[in-house]
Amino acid sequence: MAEGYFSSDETRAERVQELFDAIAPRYDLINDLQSFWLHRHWKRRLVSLAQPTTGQRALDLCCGTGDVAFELAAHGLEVTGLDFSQSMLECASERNSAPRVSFQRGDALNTKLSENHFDIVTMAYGLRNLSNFEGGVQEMHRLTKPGGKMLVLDFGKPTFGPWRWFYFTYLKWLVPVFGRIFCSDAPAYAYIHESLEHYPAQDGVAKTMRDIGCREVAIHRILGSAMTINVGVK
């Protein structure tokens, strides 16, 4: 696609939407190696900082094939897992043994929840694909308890110039060459670079979280920021 699939224009949430449906039967596992299968600790890393407690009730936007939502219940909390892929919440699907874990379709910018009914909100991976971040972290904060916790893990831009150099060109031209082995499509794994470009990263997450009144606004830098986690109290 010429135009890229986070142009600032009416049909970029269509075409993120079938990007996402298309790349949904290969996506953990080109997760596992762009990553060197460390998403999967950096995913308990955010359960973690959550601090859950039996019985609380957690919402994860953006969910995904359920990665975060199944660790979440493990903790023993009732969880509910929202997608806007048909295609990834399948995945999850069948990937669900937990009767605590449910999952719905949904945009994360419109959730149609309850407001104030959540003890933990989370979104892995998701918001920089949002066409307005700053509405995904409002609907987040509307959704979420008074003192509960909204925690936000993602790709981060590194300030050290070198190393952000170098970070940005494995995005670019490396990540591609594992959508064109795994899924016969490296423009699909352009995305990655491509969803940055106009995304203010964690230090953009921390300012509309103070924006909007959260207390302790803290960002956890992970490889030199390459990968940070947001969280804040409402």
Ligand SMILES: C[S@@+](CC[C@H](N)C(=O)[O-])C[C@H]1O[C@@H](n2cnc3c(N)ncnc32)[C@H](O)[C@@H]1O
The other form holds:
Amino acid sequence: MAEGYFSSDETRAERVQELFDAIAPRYDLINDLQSFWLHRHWKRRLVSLAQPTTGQRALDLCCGTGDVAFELAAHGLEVTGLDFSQSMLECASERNSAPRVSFQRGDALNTKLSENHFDIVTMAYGLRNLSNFEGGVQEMHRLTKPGGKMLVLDFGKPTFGPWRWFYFTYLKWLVPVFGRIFCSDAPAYAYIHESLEHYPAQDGVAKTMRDIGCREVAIHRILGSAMTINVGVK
Ligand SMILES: C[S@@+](CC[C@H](N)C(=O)[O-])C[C@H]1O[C@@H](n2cnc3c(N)ncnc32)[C@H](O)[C@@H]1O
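Given the form predicted on its own, corresponding form predicted in complex with the ligand:
Now the full complex is given, and it begins with the chain already shown.
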């Protein structure tokens, strides 16, 4: 696709799916390189904020190649990972040696899973990709048990101007170079900056969590809000 993957019209989900199907084999490698391996640490932080305990049931939406699902399972949880990209799910299944993790294909906006079913519902780097982020938060809320936790990890929007400028410059001009080198597809990685520009990030997610009735809504900021983790309790 020559002109880029971001679209604000009804073709958005289709394009996002096409993007992740295309980059799946190199997704983990580029994640390591573009984040200087830090994404692994941020995903562990996400899981530790969930305060998981053995035997709980967790759902990881937009699970991709399974990092967060595997981390949850390492804490003794029964985990379902859901994603709409068949190629990403194939990579997740190839990596899967944990008996407590299962992956399934589905739409994070309409999972068709039972309501009030999960102790923990996570979404890492997924919400920004949905055609309707509020619908994604609502679906997380529907699936979470009363008293259960919802957690969202994603790129954030720093409030300190110079840092925001530097960070957005990195995302806009340097990150696509990884896409060009490793996937022959710079637009696939230019998409991170494009999608972030159209996403209300940490403050919008916190507001939506409050609006739908979550308690103990909190924003955890990493590297001056370059990354953020939103937490809410149903
Ligand atoms: C940036 S990747 C994140 C993968 C993984 N959570 C991680 O942190 O490495 C975004 C994932 O969201 C999935 N995705 C985007 N929109 C989706 C939707 N509507 N339903 C299900 N999965 C979706 C993509 O297929 C992709 O695997």
